[in-house]
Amino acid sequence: MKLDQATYRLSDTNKLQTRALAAGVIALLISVVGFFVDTQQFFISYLVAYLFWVSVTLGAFFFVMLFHLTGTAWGVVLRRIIEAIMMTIPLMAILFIPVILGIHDLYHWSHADVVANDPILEKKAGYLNVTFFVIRSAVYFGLWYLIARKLYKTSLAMDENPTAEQVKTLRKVSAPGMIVFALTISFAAFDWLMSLDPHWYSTIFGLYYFSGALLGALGIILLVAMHLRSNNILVEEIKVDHYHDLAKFLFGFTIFWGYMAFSQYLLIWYANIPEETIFYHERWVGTWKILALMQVFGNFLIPFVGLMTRNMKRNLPYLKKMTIWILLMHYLDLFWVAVPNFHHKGIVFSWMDLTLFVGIGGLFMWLIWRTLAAHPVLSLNDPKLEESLHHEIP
């Protein structure tokens, strides 16, 4: 992989794209075998993997709008990477189709006979039904794509014919876009993840999923930027100070995730209402107890302590390892929330957890590198690019 310093376009990325695409396709083909061996486990593993990768997409979408709204300068050199992750929304919409196909294996509220014999589900049937579930999901992806496409097209247009009006457009689109995003990601979290147990509810579950999405997006942004750096690309443009700022975000949103997780637990523990406490009771059975404790130590305490000092945030090899750890914990967090609804006695890992994670992830990374290679990797005519290139942390 090389960079043309005049145009800031990547070349020789075909090998990287081919490897990612091949890994994804091969892993998905292997997973098809699992579909015929254990259909329900296939859909369980697919859902967890899908929720991880779509959270990365949505987290990047949030950061693009956040940077436009705040007018931040330091993040301009990172924007093409973040935009490339954001523009995987169409791919994630397509990859949502297997979730719809597996709806009867995943969501027991989708069975008419079950609903008919459950008074609680009968009352929720106006919202929790297959048709409305599909319509809502289509609306989420439609809104996300329309907003993201407008932001991306406007950003690319600045490379050709920059105007002050374009900067205003990016902000004007991001303002209502942020409100739409807040509502849709919350309802998507309710629909796709919380409704796996339709008897349980949490009013802050949308924020819980959102906080994890931010960590997932920051992790992939860091890894993509570091991979470019390892190939001597954007070494001078994306400096250690930029990584330091990303690490500060990673540290801050680790605290935010911990706050959301603890707040949800504290409110449910204090109220002690059976239909709420069942969530934690089911996750404190057998070996699920181990994974529950990992949420406290692995998902919060280790990153909190591990990213606390300035030197930790600026040590790139160390930061890469911590980033990979946080991504692993983010996956296990989603696994811990979703899978106990199906395996009640203890942790059950399947080989399909790995193959489907790699399968979706391979397609995901292929599209990111394809998008990055199609346009300059820097927003060359952004009015704040020069300030971003000279960004320094005191």
Given for the second form:
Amino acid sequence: MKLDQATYRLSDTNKLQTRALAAGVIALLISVVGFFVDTQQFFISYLVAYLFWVSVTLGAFFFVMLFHLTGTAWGVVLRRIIEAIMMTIPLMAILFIPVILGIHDLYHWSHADVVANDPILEKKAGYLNVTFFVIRSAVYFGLWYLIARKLYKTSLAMDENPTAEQVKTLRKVSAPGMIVFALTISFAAFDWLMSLDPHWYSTIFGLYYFSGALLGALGIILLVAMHLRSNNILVEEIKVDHYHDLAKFLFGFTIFWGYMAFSQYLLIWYANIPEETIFYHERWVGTWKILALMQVFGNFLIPFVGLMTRNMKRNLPYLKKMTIWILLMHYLDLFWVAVPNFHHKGIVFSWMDLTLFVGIGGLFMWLIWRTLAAHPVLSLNDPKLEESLHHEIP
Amino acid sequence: MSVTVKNNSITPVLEEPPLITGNQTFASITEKISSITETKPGKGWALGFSIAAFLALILFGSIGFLFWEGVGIWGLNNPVSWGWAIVNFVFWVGIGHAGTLISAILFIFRQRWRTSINRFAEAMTIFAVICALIFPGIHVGRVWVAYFMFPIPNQMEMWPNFRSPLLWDVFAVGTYFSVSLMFWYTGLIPDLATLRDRAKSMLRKRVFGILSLGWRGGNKQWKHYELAYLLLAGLSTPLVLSVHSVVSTDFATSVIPGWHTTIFPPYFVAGAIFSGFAMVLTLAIIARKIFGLEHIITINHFEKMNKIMLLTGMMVGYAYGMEFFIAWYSGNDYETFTFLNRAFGPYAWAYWTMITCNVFIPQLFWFKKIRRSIPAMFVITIFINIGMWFERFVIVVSSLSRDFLPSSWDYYAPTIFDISLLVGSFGLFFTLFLLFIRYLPMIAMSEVKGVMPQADPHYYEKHD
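For the form predicted together with its partner chain instead of the form predicted on its own, what are the coordinates?
Once more the chain from above appears, this time first in line as the rest of the complex follows.
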């Protein structure tokens, strides 16, 4: 991989793209075998992997809008990377199709006979039914794509011919975009994840998924930027100070995630209403207890302590390890929320968990590098680029 | 640097307006702000102070009567055992949050515009928390055993319930008060030294001399000061979230529909910041006008604050919506009933007041004209203050008044003493606030100077 110093375009990314695509396709093909061996397990593994990667996309989408709204200076050098992650939305829309195909294996509210014998599900049938589920998901993806495309196109247009109008457009799209985002990600979390147990409910659940999505996105942003750096690209542009700020975000949103998780846990534990407590009860059975404790120690305490000091945030090899750890924990968080609905006795890892994670992730990475290579990796004419390049943390 | 920015033609369009206007110098800032505390205040201040002090006397009078007669003088009834006292407590604690957000979180986010408003926002925090602390204190009924709220070793081996959110409140609000006070005082030290150096009378010299703790403004002192400030900002940041989260658990750990819902902690925090900003803005608009601070607290500061209110107002709206949706989605009859009852039951008037003031009216801030119109924002902030008080009223009263047993349902109405305590608490708040702006620098002079163009070490090279 090389960088053309004049145009700021990446070249020779083919090898990387091919590798990612090959890994993705091969892993998906292997998983297809699993589909015939154990169909339900295939869909469970698929859903968890999918929820992980789509959370990365959505988190990046959030950061792009956040940067436009707050008029960030330091984040400008990172924007192309974040935009490339955001632009995986169409891919994620296509990859949602298997979830719809597996709806009867995943969501038991989708069975008419189950609903008919369950008075509570009957009440919810107006919301939890297959048609409306599909329509809603289509609406989410449609809205996300429209907003993201507008943001990306405007940002690219700025490279050629920058005007103040574009900066205003970016803000004007991002403001309502945030509202749409807040509502859609919450309902997507209810639909895709919370309704796996259709009797259980929690008002904070949308925020819970959102807080995890931010960690996922930050993790992938960091890894992509570090990969560029390891190829000697943008070394002077994305400085340690930028990593330091990203790491601060990682630290801050780890606490934010912990806050959401703890709020939900504390209130449900304290009130001890059976129809709510069942959620944590199921996730404390057998070996699930290990993952439950992992949430406290692995997902919160280790990054909390491990990203506290300035040196930790500025030591890039160390930060990389911590980032990978946080991404792993984010995956296990989703796994721990989703899978106990199917495996009630304890943790059941399947080889498909791995192949589908790599499968979706391979396609995901392939698309990111493709998008990054198609345009300059810096938003060259952004009015705040200069300030961003000189960003320094005293 | 290898990148050359090709086109800078749009940079001027996006240039941020200067934070401080009117060609101020360091000297003019010092003069402007210090002189307020050094000269005799105008008639407006005296009138305001007499009204506020009168209302504060009403508060103390009402408290006295409450101790004499007991909590029976309130409008509490059988299902509604928490009334205005708790509403007022949550309201005042919430007001305080803007100060901490401005001084700590905006500091950490490198928002330099905070320097013009942080001092009196922090002062407001402290006074609001004082007002808040009165209410649970007088709510215990037997006020002479109020010390039972603290885990004090005693010969009866009586301990408070450590699992009770009411005890967590004591710790959370106590911590909040002490850290806020420390943060505020630390920030004041350089300015107190300025007042000391300007003092003409012996008394002022002595008082400010003691208060400024020997500040000389040396390099080392600044270095230590800034480190302490950063650490206190770091300590205050989690407090912005934790205090109102703990307050929300007073309700949310129960099993009462409308109280028990998992979104309560972040929802309360957003509401607290929302109401706090509204209060800061109300006060800032008045103070700016009376003392002629237009060059230091500019319309750009107000616009930024209005944006924060628009944002937090929508967060609160999100929480209202989520509660409603999940109440239906839960399929739980009690949940559904509670929310329909809020919107269409006997307290529908309060519910719709809340929705109108908190969700609909702040939407006007989408328009730049309104964000920059002082009369408009003044009116809107008053609406938000009203709306946020009603939010707590709706939560506390509507859920209690119709509980699980229809035979015990009752309608809660306040008595004259509920009203006098609320009005009186505003009196206390304004009394303290007016004393503050009379005797202490209401704007952080040293910090404002730090964001002026002259603070740039290369400023004079360019301007020679």
